[in-house]
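Just the one chain here, the form predicted alone, laid out as structure tokens.
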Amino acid sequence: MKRTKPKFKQIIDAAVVVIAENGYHQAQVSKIAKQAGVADGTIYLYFKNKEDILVSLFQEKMGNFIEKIEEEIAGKQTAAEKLLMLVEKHFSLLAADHDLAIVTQLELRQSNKELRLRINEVLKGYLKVVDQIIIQGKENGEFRADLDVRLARQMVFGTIDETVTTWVMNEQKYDLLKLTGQVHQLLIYGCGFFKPNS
């Protein structure tokens, strides 16, 4: 229920941009209560600590995440275009919020062991979405039959999200949409699992 109010909304949007501004160990909740526009106390009825704050962030923005990605893929036929829209709209929705960007990218994973494994877990559902594209190019024979949809998994991961950190780190110096094309040529053909048409 209190994921619906207001003000839920507001304090996770305001922890967002103090997290990117001071680092995920010096974003105190004073200041995210402040820059949310409430009190103190109003943020411990719907988070236990700052931990709860930021693991309640990012299931809260990667669950819109993985709704936009599964809308836009879904009017997709080929598990080609799937994973082209799949790295658009990632690098898109990050590009629009730097702050979301710095946060996603590099105070999560500063963070304890045991947050990091609670924020795998939200993972969990993007990762899917990863699968049944890798899956579907299988099954109609875009992709080797014999591809490890684990390690393919892990590599179109790994590829997407180095680029998004390199970015950050870069100051967000350049514009990152451009780099779709490139990456998801580099995903289909350079890395061998794209079956060309003979």
Given for the second form:
Number of protein chains: 4
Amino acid sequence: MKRTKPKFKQIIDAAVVVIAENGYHQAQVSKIAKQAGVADGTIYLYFKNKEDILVSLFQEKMGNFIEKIEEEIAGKQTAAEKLLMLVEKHFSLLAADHDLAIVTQLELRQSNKELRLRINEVLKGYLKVVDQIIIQGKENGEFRADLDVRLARQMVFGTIDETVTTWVMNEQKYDLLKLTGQVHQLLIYGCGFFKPNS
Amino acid sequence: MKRTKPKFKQIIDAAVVVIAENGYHQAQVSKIAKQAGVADGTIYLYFKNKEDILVSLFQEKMGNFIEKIEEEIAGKQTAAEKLLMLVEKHFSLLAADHDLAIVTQLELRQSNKELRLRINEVLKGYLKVVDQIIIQGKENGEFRADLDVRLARQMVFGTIDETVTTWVMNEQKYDLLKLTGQVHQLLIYGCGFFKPNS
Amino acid sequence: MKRTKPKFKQIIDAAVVVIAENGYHQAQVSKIAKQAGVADGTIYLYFKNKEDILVSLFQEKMGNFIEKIEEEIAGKQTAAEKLLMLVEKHFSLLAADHDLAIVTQLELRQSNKELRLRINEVLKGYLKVVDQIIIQGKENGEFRADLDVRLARQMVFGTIDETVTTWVMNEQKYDLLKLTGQVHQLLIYGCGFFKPNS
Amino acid sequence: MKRTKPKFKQIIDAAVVVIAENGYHQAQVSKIAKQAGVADGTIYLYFKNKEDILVSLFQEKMGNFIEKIEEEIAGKQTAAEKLLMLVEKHFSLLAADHDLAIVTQLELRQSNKELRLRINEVLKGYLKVVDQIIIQGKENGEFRADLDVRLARQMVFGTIDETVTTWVMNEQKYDLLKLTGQVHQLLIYGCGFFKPNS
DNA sequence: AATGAATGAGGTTTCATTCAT
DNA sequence: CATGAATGAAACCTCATTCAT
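I would like to compare: after the form predicted alone, may I see the structure of the form predicted together with the DNA?
And the full complex, kicking off with our chain again.
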């Protein structure tokens, strides 16, 4: 399996660095090869084409991402606690890797429609986790019974994503992790966690 | 004033159509000129360069957008009513122009960093409107007093944007406008509109 | 006759200024029109095309040039005196019009082969004057009998031209006119004015 | 070192042929590539841009030029002999390569100011050689003590250059080399080689 | 497995010239 | 006579991908 060979990860990590430093449109294959310490042609022994590098990058990094979040969530009971963990992990994982944050929030979004569709495929795993939390919340009465799962998921992902993007665009000047509590509150209130005043 | 001449709008509208149909990277100036019914060179009598077409497109369309929303909002009293109008207008304006929706949600995001920075400048006007609503809501007690304005704004914009993007990516198969009420509810609950159950 | 109308000269003078200030390749017809205070299209009422402006410019300016030199030379007796006057006038006329000097020595030489051939046609009048001086010098014994007229003419023109070009390239920092005597000496010595040592 | 690779010279030689045959402004990169038998893109593995081809062309050819002349001159004793050798080599090298003569005397002069400045840098090496000959001539009494070195150099270069240009413009119909003796005589007389008659 | 020299398609922009007013 | 908005052809350069070694 190619994906397990050392050069596979080596090239992906090089891609993250090169894209973060130079931007998506200035991340030529030759630059990535140089950063990875291999010849241009070697890239094509591990990846079908340039798009494949980027999709693999997202799969690899986001795969880890989802796995870690699922592990942490498994240990929590309530939907609200799970959501808190999700936000915290989402923030902490990106805050821990500045280059990756730049790549996922800013640079990779400049890719063409086809590539973004394939990236969205990868994202679906993450969105399913969110859906499960919301469904659980509705079932056990934490959240409103009339909550639309898809819309709630869009609020959760949209809010988290917009928060991280704003943080990256502000050059990560403030502490993203400190926002966890307030963002979590926005989300669970939006989900009707506390019953509207009766 | 160039921006008032008929060909200025003519070229911008042509750009929207061409980008929506062919994608950002396949929207050559010659295609836009052909669609607009002018010569390639004529484009450059009205725009400094290709980037200027795209920025002007955004300014023109989003400018209208913000103006219309501000007008409608002015007639409303409460922050919740204003937010409802904002969501409704945002959805209805994009639902009314399928091509424009594709361009703003998917295609224009592929532009390079410099162009996106200039687009963000235009967006700031929109975000200010959101901020004002949130501030009013906090002041008159509709919203939580401990609500962080910036985070709330990010939730509002992130949720709306994510909702529209999902709708566009699903090829606009369902009625975006029908989501208005539920999205609005998510947002005002998130803002603590109804006091947590006491 | 078009050439006598005021706008004809007006446009030519504008061309000299624009070319001197912007360089040959940045001297667009529209810039010349603006400098001349006329519309772009008006240029084409007085000149067949852009090349015609440049050839006319050279004819007009160099025509004056040759006329003035011929007048001055007519009053001199010996070939050596005539050559001195030629050098002096050549230097003084270009030193008096810095823009024209830049245009003739640097900018107009960037024109294409065809244009340069037409410019050379105009130059022939000047070269004939030089030839006549050299022939007279040979006939009356001032110059060597074995002097090749064509080569001598090339020395005269080449030396004067190179001197002026160097002066222009040095941004006209020193006094060109002060070189007259020494340049003259180079030329008449080259022509064998003083008999080789016997 | 790129400059030593065979394709470097191959492309430069192709550029000389293409420019000589088509003229400076009709010498597209694609034509040069075709003539050199390489792909368009290959050009850019050896040259930064089109201008770099032309500067390198001049450096390469004129570099050889200056080297050869310096070698030949080293074997001569007097300034007059050295000057004779300079004229002879200058004429013979250009007479031996008709295309190069066209390129250096006519076509390359159409280049823009920046390119010509870089070409002039290369020329300075040639002019230094001339200066040294003149200075030697003055020191050992061959030439006039009051000879201005800079003006004399301008005469030498101006005369030689004008002679070659005229020969090229006359389509190289006559034998340039046969002019060597007479041109040499013009130059050394101009330098006062034979004392003026006393 | 690894290399890296070579390939070649494709698009933005300028500007001389025209012609309807 | 004069205008100036409109035209449209034409070329440099980049970079993902290949393949002989």
